[in-house]
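The form predicted alone is given below as one chain in structure tokens.
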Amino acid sequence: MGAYELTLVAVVSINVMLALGLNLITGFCGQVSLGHAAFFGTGAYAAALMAAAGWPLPVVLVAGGVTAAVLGLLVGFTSLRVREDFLAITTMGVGFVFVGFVRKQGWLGAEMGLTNIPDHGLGDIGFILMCLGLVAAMAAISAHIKRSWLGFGFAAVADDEATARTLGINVPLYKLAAFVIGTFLAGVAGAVYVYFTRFIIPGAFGFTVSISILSMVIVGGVGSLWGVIVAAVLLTLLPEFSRVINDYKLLLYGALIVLTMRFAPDGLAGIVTSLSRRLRRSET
């Protein structure tokens, strides 16, 4: 496997991690977030500072996740009284505030970002294996949550908050839990990104990144584990097949969101499920 292929695997892995994190918030718990890149960036900057200070890789990964989760807890707490469109606007604002804040902080490199981040020391193959291992771990965690009492609580909150309250479900607690877990995964992805690029700039965590991640969740099927993973892989690799697609990537993502919401609200997962049902009916 050459350098180009290794780079693609690393980028795909990072995007899958981000999509899995957002899927926990938006897909499992029904909270629309348009600022997921802010948590991605928070984990990245925390990891960059700790790596530069000489902390070992495992500690840096966890620290990136925890730092992002703390921000997720604060955002989740302040967003408890808003929902749907207002929640989306609130989280979008968090993304803009994050980028604006980082650009004005000299200790974070300001507009020029942070460079000369230490090497991870794993080698190319070792780093890729770590990325794939993290993806597998996050997918397993997501699958376990979806089947657990926590996942059932998330689903109840996503379907109808009022009904969930009448059933004795602590809606604010479940919302906060979704934000904390989802943003923790984004923070870990940010730490991986830092070791992959070895430099970061504020522009890498802008609004367009949040939209790209959201498109992966919507196209894959909101709440679907395998659908989101497949969509993250496809939408990451698609621009690599054509220069034209890469130049109009954001336009493509926007169009896919609109088309999916209009013609296939359940995304790829819904299409596959519908086709499998038709095949079973035809066989009987």
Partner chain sequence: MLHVELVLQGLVNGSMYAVVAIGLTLIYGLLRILHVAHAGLYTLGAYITVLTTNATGSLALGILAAMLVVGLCGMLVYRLLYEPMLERPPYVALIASIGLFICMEESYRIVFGPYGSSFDMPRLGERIALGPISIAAADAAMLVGAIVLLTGLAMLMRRTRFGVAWRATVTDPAMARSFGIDTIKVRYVNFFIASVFAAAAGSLVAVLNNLVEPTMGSVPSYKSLAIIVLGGLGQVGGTLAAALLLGVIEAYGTIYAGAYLDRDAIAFIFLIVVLMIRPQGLFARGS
Given for the second form:
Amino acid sequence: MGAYELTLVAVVSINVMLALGLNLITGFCGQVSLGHAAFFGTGAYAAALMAAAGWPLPVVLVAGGVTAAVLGLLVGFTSLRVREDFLAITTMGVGFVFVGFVRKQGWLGAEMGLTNIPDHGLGDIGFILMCLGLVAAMAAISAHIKRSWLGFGFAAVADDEATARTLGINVPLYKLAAFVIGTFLAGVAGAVYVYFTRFIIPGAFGFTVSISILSMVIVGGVGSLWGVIVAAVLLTLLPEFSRVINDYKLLLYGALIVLTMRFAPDGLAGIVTSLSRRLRRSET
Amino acid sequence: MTTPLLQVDAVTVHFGGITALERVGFSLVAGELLGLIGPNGAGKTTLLRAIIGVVAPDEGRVHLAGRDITTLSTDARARLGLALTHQIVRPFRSMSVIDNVVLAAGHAKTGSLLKAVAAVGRVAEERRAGELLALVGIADFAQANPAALPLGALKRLEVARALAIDPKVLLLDEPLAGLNSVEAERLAETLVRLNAGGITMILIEHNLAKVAEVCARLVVLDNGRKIADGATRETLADPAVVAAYIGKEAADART
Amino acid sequence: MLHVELVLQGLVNGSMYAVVAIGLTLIYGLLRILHVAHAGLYTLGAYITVLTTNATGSLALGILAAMLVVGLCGMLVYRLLYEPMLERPPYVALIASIGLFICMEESYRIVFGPYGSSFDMPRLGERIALGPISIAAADAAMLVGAIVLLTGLAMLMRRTRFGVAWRATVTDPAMARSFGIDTIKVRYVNFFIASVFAAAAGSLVAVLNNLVEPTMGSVPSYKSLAIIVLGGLGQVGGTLAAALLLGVIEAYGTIYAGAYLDRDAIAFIFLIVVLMIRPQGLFARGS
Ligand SMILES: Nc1ncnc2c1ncn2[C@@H]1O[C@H](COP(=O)(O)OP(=O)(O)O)[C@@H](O)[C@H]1O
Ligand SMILES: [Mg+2]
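Alternative state: the form predicted in complex with the partner chain, after the form predicted alone:
Up next: the whole complex, starting with the chain shown before.
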């Protein structure tokens, strides 16, 4: 693998981590978030400060995750007050406030960002292996949650909160758990991103990034683990394979969001499920 | 004298300008099957919702087994042993019929976040859910999506799901409405049997003949007020109750 | 003097927000759709105004063309995108709308180029003196334009059959239908009128800045979501007040809080605080 391929693997890994985190919140638990990049950014800034202060990589990764999860917990509390479209615009607001705040903070490098980030010391291959290991771990966590009673409870909360309550499910606690876990993953992704680019600016965590992550979750099929992973990989790689697509990357994401919401609300996963069902029916 | 299992004191509920319940109170001894009747809009549904906490009463208290549960959340009340079937069915539409019941049967696991994240297996809950579906007579629909079910089956799904959380007190909001007479007869028998087995129940039902057959005691609501409370036969003969029903019918007939 | 200028600058910006947000509020009030792509129509209106004016030499013709074309586009968006989604949860339309808005912005960039376009004629550069205060002519045009538009809307809502039908449909669609109101038609007309407003706002801002850019809708789009929430969702008066207030607060915020927070984030601080206190918006009717 050349340097370019290694870069691609790292970028794809980071996006898959972000999509998996958002999928936990929006897919499993049904809480629409339009501000996922804020948690990504929180983790990145925390990690950048910690790394610059000389902390070792594992500590920095965890610190990135924990800092993002603290913000995630706070935003999770808003999901106890507002629902659906209101939660969507609240989280969108959190994203804008995050960027608007960081832009003006001298200690975070303001518009110029943070640059003095040390090397991870793992070597190129070591770093890629770490990325892949983290993706695998996060996918395994997601898969476990989906199979567990926690995931079952999330599905009930996503479907009908009031009814879930009458069955003894502590809905607020479940929502907070989804936010904490999902934003923790985003924070870890942020820390990885920091070591990868060794340079962060506020603009890297803006609304467009939130929407890109969301489009991966939506196109993959909200709540479907493999669908979301496939979509995150495809949507990250497609623009890399063709200059034309890269120039029109946002147009592609936007169009895919529109088309999925309009014609295939269950995304890739839904399309595959209904295709396979039709195949099976035509066989018998 | 034993403490009542469920005690409702002077519960008042307003919706904007409407007074849906006004100082309604009654108590329920363990093992009872209480009939809750009254004309349309009397406040029966609202009373059950106030008991389980979906609606917060403006005044009044609710006690379960001597404990004041008025300020507890709905899920905490459910964990203490209250269950509700909805008059207007509310299945989880993203799950199969049996999964609706499996989820409820796993209440001991979903009731705590730590247990929920650690627990994966569903075998016991699936067996229990299968039994309950058979008990209410919709085992054939187990794998179907709720959207494909007729109303009568969804009504029974409500009952199976509520039973799955092993309630001490089961609040039944018109579970028999929407069933054909054979299905209704069977479900009523099942409920009576479960009641004899130890589940205390409040049953809302429009068919007074059915209520008289099943319930030994009635509470009657009219216009948000309790107008009668007592043994079935005497209560149905109570002039105030008759007037409430006949007045209502006369009014309905006029419009 | 500083205060007068800050307030004036705030009102100019606020009136721009108002003309964009008012259309959003009309659409939200009727259909509970957070129509982010509205700001894409606003940008389209601005482009059509500049291109038509440059081609024909008549600003009036440019504005008229923008209103007509954009109004029709608005109805088209409703027909093709939102109408099939009305039964789905409300965030579905919101997310689709964001996707559409991104598509629109990208399309403008591709079609019209990234650097923006201007009128061939010179900018309204001179200042008008009003006693001790002086105001740029372009700012004055923005204010006057907004007042004219909003007054027109007020008349429309009060005096016309559409206004009556709109209010009846918002209050109780079933009742409205039983009175013979064609609620489907009300929805189309609603989108037409809201989009005409977006176009007019785009024309005004094009004149104000003598510049239209593909991304000129970005700030108004998301900010006007905040404004209609602050204004009480579907409340025309509340939206107006919130827009003007936000404009003024931003003007002050830039001076007094600019060191801590980006100007464009102020609206969202308010949005979050208000939603935490009143989850249904500031002046919302009971559900
Ligand atoms: N969520 C609600 N909002 C406003 N009014 C309600 C609501 N629920 C019930 N009501 C009103 O309260 C009264 C009692 O309703 P309900 O408890 O459903 O009666 P019942 O179940 O006896 O038919 C009715 O007048 C009804 O219109
Ligand atoms: Mg009822």
